[in-house]
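First comes one chain, alone, set out as structure tokens in the form predicted alone.
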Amino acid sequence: MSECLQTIHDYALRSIGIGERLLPRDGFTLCEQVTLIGSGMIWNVYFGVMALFTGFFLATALAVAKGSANPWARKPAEWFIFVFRGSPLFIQFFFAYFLFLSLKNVNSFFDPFTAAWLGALIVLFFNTAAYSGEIFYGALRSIPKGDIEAADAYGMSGWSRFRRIIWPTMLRLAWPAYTNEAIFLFHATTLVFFSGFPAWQQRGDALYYASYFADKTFNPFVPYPILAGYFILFTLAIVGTFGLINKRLNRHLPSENRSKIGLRFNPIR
């Protein structure tokens, strides 16, 4: 027990740069990959958490516009959302990443977009933002009409009707299929391993140590297995936080007429 502890306190926060520099190099304990695998969650956590928060506003945004009858908004959102939903996100990576290294050899100022921390969020914050976009658009196309109409008897127009009647109708609609995405999401936070943008301070994420265990035992059957339960149980978290908040924007409707939250399985994105 008390060497595990040591283990720990020695590589808990290795992956952000606290703790012991190198890696274990023989003798491979179950808590040393339980607690390596679990500092590199530190960067998949990151990297959703922050895709998530951002793209939502995104998202708004873009469902808005391309329900707009101006083509100078719609026109631009229908193309973003075609682009970045129609394109695979690890080719996504591949082309940020040279583009960012383009632009770093012009000008300085884009050293920090070609590493990880902030290179491959935008691209998961641009991914997100269009596949939630097209869920909000299919929301706002579903609120009902007798709503709206009842919006304009209270003489409410513009900002006023968006806010308090648009905006929280059209989140209600979307939650469930929203709550899928942010799930994805977490899960495509894996794919940051496999893109060309190099992690902070080269000490990688989740997959990264558990591909380094695997490799140096031959044995694939103890890191990946421990790295899906972590992600199991972040899911499981997922689940919960948003099946809370999809209670609180359905709180005025009878309980057998609330959508309710669960895993739903996408095999085709």
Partner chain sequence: MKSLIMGTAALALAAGMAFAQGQTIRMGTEGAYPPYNFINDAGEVDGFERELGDELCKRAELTCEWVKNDWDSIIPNLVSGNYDTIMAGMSITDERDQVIDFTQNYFPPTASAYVAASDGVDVLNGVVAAQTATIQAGHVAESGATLVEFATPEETIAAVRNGEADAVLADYDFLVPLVEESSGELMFVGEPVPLGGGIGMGLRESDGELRDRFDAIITEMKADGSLNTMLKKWFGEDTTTY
The other form holds:
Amino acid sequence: MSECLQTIHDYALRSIGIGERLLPRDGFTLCEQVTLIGSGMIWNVYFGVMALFTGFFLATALAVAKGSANPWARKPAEWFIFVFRGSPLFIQFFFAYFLFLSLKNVNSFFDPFTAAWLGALIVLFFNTAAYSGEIFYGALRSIPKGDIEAADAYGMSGWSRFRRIIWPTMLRLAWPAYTNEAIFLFHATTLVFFSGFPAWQQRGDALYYASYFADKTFNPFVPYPILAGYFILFTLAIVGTFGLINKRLNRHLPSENRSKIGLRFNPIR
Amino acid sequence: MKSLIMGTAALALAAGMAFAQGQTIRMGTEGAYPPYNFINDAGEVDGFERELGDELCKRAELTCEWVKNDWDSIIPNLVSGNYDTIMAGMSITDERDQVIDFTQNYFPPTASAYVAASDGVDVLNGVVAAQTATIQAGHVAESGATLVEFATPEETIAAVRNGEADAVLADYDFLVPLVEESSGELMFVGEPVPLGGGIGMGLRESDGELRDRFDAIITEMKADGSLNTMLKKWFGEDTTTY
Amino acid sequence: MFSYCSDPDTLGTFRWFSCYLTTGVHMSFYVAFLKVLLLLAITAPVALGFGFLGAMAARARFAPLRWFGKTYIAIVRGVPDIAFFLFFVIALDQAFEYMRHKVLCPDWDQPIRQGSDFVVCTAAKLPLSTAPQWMHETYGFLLAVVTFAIVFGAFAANVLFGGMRAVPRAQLETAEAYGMSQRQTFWRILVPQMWVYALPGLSNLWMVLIKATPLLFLLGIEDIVYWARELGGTKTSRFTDYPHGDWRMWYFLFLLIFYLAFTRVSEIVLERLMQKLTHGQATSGGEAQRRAAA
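With the form predicted alone done, generate the form predicted in complex with its partner chain in the same format.
The complete assembly is shown below, putting the previous chain first.
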């Protein structure tokens, strides 16, 4: 037990470079596997939370732009969403890394972009913005006409009508699908080091450490289920958090309407 | 010497009775590590190990079928019985030996080497690229250099070319053709690092007979010089031979 | 391929490419496109079947079956597909061989797990080790289909479960009022109507499935991304007649175009399907169609 505490002390923050410099190399214990894979989850959570948070704002803008009558706003938004939704994340990472490398030669401002913490985050940010943008766009189109008419009747217009009526209703309608998008994005963070960006000094995400152990012990049946366990826990946490927000978004509605909301929309992306 | 070889051959024959003549043996390889194994223009597995493996099978009177498998899962698939041998430029290491069996090496212990884009790179303190989860990656992590890991060997070389890494540590024979054809852009730097106990054929621990049989044939090929001929063909006249 | 290809070094650019793009490896690359399309074509209905069973289990009255259905959905949806693929295929393969072993070789006295080895009798091997290579490949392909179907079946189950719940309660009550049994109500009223509610989710799932195909290589299938990497990587003249630098960029660009085109075609087809399903349904879309026709 105390050995395990020592392991936790040495490796719990290994993925961000704090603790032992070298990874364990033989006699791998279950404790080491659980600790290091858990340590890698720091990166998955970082990518997931940051991309989702920043992507949310771009997604709103994209949804409004795609719904706009002005082709100068609509066309770019449509293409952006199409390209990012239509291609595998795999390929997006490849091109982004390539692009950032070339930019780096032009200006040293781009130096940090080839590192996963920024470069991969940008790709995930664009990716989730495109998916969420499409979800929000669908929700925008489904806002009951009556709601908007009511807003007009109250003399609201422009920004205040959007902020107080359209936007909250859009979120409410989009929320179940958006929850699924959050889960998918969280799962997609495992691709960052797997195929996209290099891992520096063996600081990687949960999948990086899981495959490290699978490679050293030649037994995939221990590290990957540990990884799966972590992801199930975090997915449940996402579902719980988003459920609470959903309750808040729907708190003004009579209770029997609540369960039906969003069923017309894409429950998953 | 000769009688000894005859002896082992006879032993192998006796031990190998369970494997009937002409039985099919599936040979697992990666197909992405020239000159050991790679995919040729016709889309077939080719390389030093293909030629050696075919010869081994011929002498053992077995039919061999080549199977490609991803490097990461190459050992789990062997122990799970999806193919019977691994010939994939796999160095004999203690940790691998605990899980699978190896024949004696058919390629002498090799040096890994550093390649950089300019002279005078400090490979012990600089940024060194290596393929994820290889013995080279492990070595760099211990050497004190800053390790940067890429999923494929291709990307590690690209990293040196575009300046992401100061140097790459990889198998010497993998690097030679790349350096030769880079027209001076890439060069060997630092001291070569001996890693691993040579390259051997990996088999399941429960397949003792088959292992002994191949082992005996490798001994035979080392003795009659045919292995050296192949080594020279694929790795050049200067390569270490038996 | 062409007669002039015997000495590629001497050829002009156009002819060089005509030879280069028709080498055996490139043929494997083109075949991989067919493989991916075939896999999608088989996986989609199988996953839908898994999803349907999962959804039925999740709303079953028999509690253990319901728990099973819900656990299946929750667990498989909670795990990133990539993590699942990395160990599941081997497990599945071993499970099949284990079952065959128990049936075919009852007299076998050695342990199946010997250290890290998994040893079953020769007759239980799947496929038999004497089988030709194409059977091994087909078997690997089938394993991939099953794995994909299990993963995407969980998502489909979730969507169908939602679709079943979305069918207006009044429709089911009406059926009961007409004297239909539980079973009749389910098959004649609920199932035909749920599709329109489930289709947006299912189309999304299809899009995700398309984009999961690069993971096929983890399952032992040589898919298009594998070949693009293999072909695009630097080739030195010692090992090929067609040496070139790092061309992965161009191969990936080609894949990008392929995926975008495939997505676009899928979008158009699914839109048409939605129009068709909406016809005659008690939804605002169906109402709009009815009015437009009237």
